[in-house]
Structures are given as structure tokens and as C-alpha cells.
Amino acid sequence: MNLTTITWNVNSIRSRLGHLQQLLREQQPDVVMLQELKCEATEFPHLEIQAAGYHAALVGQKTYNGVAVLSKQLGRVVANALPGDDSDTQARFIDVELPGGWRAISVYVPNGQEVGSDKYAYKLNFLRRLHTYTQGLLASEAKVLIGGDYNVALTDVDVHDPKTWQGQILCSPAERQAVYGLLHQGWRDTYRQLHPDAHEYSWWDYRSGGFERNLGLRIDYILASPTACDRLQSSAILREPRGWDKPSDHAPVVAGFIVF
């Protein structure tokens, strides 16, 4: 028995609903972690998602942010906000417990705008809070997946032009070190586990023919706890949806696991 999981920044669920429905039909994933819904919970397409065979747990926000976990089996929301800052009202985190001892977290890390800005400081603080939260999950030995748009290209292999991007937002040393902190905890980058040297990307700017020229970054990941990664069977970046009409600027990332 297999468990197929996908993470995808849809860049507006209402604008990309048809694309999501197509992806669900074609890939038949068991779990989908979505980011950047850009809608409140009341505006989320619950009926269409139910018709596709999925339960939806989400945290919405008007116009910005928003995360969700879709699952074929009903899950239980463990947390709908990242602890550590009561003043943070942005919808960027949801943790859902699923049947069979699995947990799926959808996370939308802030972009940071510019190195040294207030938004950059918020991004680093968000990643510190995520680090604290995930440390406790590893101690439980649960089978946990953290899928999301991390807004960090971890190494130069993940960047189409490392020289141009050196030190810039998404590639700065402090951002990279923050995500490395998760890997040092014991989380595994499922794509890199199976494709250690591949130059593939998950995001391309809408401007300047970024996708057509393959001027991309790999900033979307499914991180797995060791107990989940022991079951890892496959992982891929699905480029095709990025070429659909009026696409998200992100491509879905898929990881498959053996359930035993």
C-alpha cells in the first residue's frame, strides 16, 4: 500500500481551482498540502474539494497567505497557528493528524522581501519558531511530513544562476542556515534523498519568460521525519502544471511512501 503526497503553492485557490481538480484527478494523491490560498475559510471551494473525494482542513486569510491540508481520510487539526508569537495573525501554518500514525503540516514561509528589512526579520523569526515546533515532533517519533513553500533555495544547485542570486533574498546565508537547522534536527529533504545532484526547480518568475527559459529556483519541499523517510519510495517535481494556462508560478512537488 502506498501513500502519495503533494505540496503546492497554488497562488490563489479560486484562480487555480480547475488546475487543482485536474491535478487531483491525474495524480490521485492521498494528501495534499496547499499554500497561498488567498481566501478566507468561507470562500474556500469546500463543495468542489468534497466532490473530488477529499476532506479539507485549512486556515484562511483574506487576499493573502492561507494554508490547507487535503486528505482522502478525515484528519484532526492539531494546530492552526505556529506558536511563539501571539501577535502573528498571518495564516501560514496548519498541522493535521491523519489515520495510520501520519501527520501532515502545510507551511508557507514568508518571502522576506529584502535582506535586512522588517519582513526579513519576521521570516527568520518564523523559521526559528518552526524549528522549535518541529523539534518536539521528532522526539515523538511520529511519521510527519512538512510540505510547503519555504521561500529558500537551500544550495546553489537549487538556483539557476547562483552568482546573480548570491546573498539575495531566498538565497541569503541566514535563510539557508535556518532551513539547514531543520535538516540538522533530522528532517530529510525527500526530493534530495532520491535526486542528490538534479538541477530542477519548483518556482519560476512570471516575468521575462522565467519558465520557458528555465530560470528557476527550488524553494518548495516535502521534509520528512526519519520514521517517514524510511518509507520513502519516490519524489518528483511536476513541471507540467506550471505550463498550463494561467498557472501558479510554483510547480507541485510529490513524494510517495510505502505504508507498512
The other form holds:
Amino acid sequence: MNLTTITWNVNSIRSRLGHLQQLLREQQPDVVMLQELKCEATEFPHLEIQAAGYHAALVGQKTYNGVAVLSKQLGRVVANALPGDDSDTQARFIDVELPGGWRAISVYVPNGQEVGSDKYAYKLNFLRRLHTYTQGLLASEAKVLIGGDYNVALTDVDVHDPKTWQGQILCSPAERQAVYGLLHQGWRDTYRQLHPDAHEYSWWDYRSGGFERNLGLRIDYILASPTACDRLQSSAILREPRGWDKPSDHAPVVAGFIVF
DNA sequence: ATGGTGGTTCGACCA
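For comparison with the form predicted on its own, kindly provide the form predicted in complex with the DNA.
Entire complex below, previous chain first.
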């Protein structure tokens, strides 16, 4: 038995519903972590997702953000916001407990706009809050997956042109250090675990033909707890959906796990 | 190229 999981920043679920349905048909994932729904819960395409065979747990927001966990088996929402800042009302985090000792978190880390900006400070603070939250999760034996758009390219291998991007947003030392902090806690980057040297990207700017010229960055990850990573079987970045008609600017990232 | 494209929403913002 295999548990197939996907993380995908869809850049509006209503604009991308057809692509999502095709992805679900083709990949038959058990768990899907979505980011940038860009809609309230009432506007979420509940019927279509249910018709595809999935339960949906989500945090919605008008115009911006919004995250969801889709699962074939019914889950239970453990948290619908990242603790640590009561003034933060952005829909960027949902933690769902699933049957069989699995747990799936969908996270949309702030972009940060520009190094040194207010949004950059918010991004670093969000990553600190995430670090605090994830520390507690490792104490349990739960098989935890944290899938999301981290908006950080971890190393220069994850960047098409490291010189141009050096020190820029998505690549600056402080944000890289913050995500490394998660790895130091014990979380594993499932894609890099199985493809140590691959230069593959998960996001390409819409502008200037970024995808056609492969000017990409790898900023979407499925991090796994050690107990989950013990069962890691496969991982991939699905380039194809990025080439579909009117695509998201992100590619889905897959991780497969053995289930006994 | 102080640009470029796309989503939301209808001017401006976010990415």
C-alpha cells in the first residue's frame, strides 16, 4: 500500500479547478495540501471536490491566501491558524489529523516582497512561529507532513541563476536560515532526500516567459517528520501542469510513502 | 528594460 501526497500552490482554486480535477484523476493522491485558494470557504468548490472523492478542510480568505487539505479519508482539523500572533488574520496555515497516525499541514509562507520591508519582517516572524509550532510536533510519534509554498529557495542548487538571486527575496540568508532551522529540528525535505543533486524547480514567474526559459526556483516542499520519512518511497516535481493552458505559476510536488 | 504577466476585482494590490 502506498500513500501519495501532493502540495500545490494553485493561485486561485476557482481559476484552477479544471487543472486540479485533472491532477486528482491522473495522480490519485490520498492527501493534497493546497495554497493560495484566494476565496472564502463559502466560495470553495465543495461539490466538485466531493465528487472527485475528497474531503476538504480549509481556511478561506477573500482575494488573498487560503489553504486546504484534501483527503480521501475524513480528517479532523487540529489548528486553523499558526499560533504566536493574535493580530495575524491571514489564512496561511491548517493542520489536519488523518487516520492511521498521519497528519498533514498545508502552509503558505508569506512572500516577503523585498528584503528589509515590513512584509519581510512578517515573513521571518511567521517562520519563527512555524519553528515553534513544529518543535512540539516532533515530540509525538505522529507521521507528519508539512506541505507548502515556503517562498524560500533553500540552496543555490534550487535557483536557476544564483548570482542574480543572491541576497534577494526568496534567497536571502535570514529566510534560508529560518527554513534550515526546521531541517535542524529533524524535518526532512522529501524531494531533496531522493534527488540530492537535481536542479529542478517548482515555481516560474509568469513574466518574461519564465517557464519557457526555465528561469525557476524550488520553493515548494513537502517536509516530513523522521517517522514519516522512514516510509518515503518516491518524490517528484510535476512539471507538466505548469505547461497547461492558463496554469498556476507553481508546479505540484509529490511524495509517496509506504503504508503497512 | 525601475520592465514583464496573471488573479482578483474594476483601481490597486499581491505575487
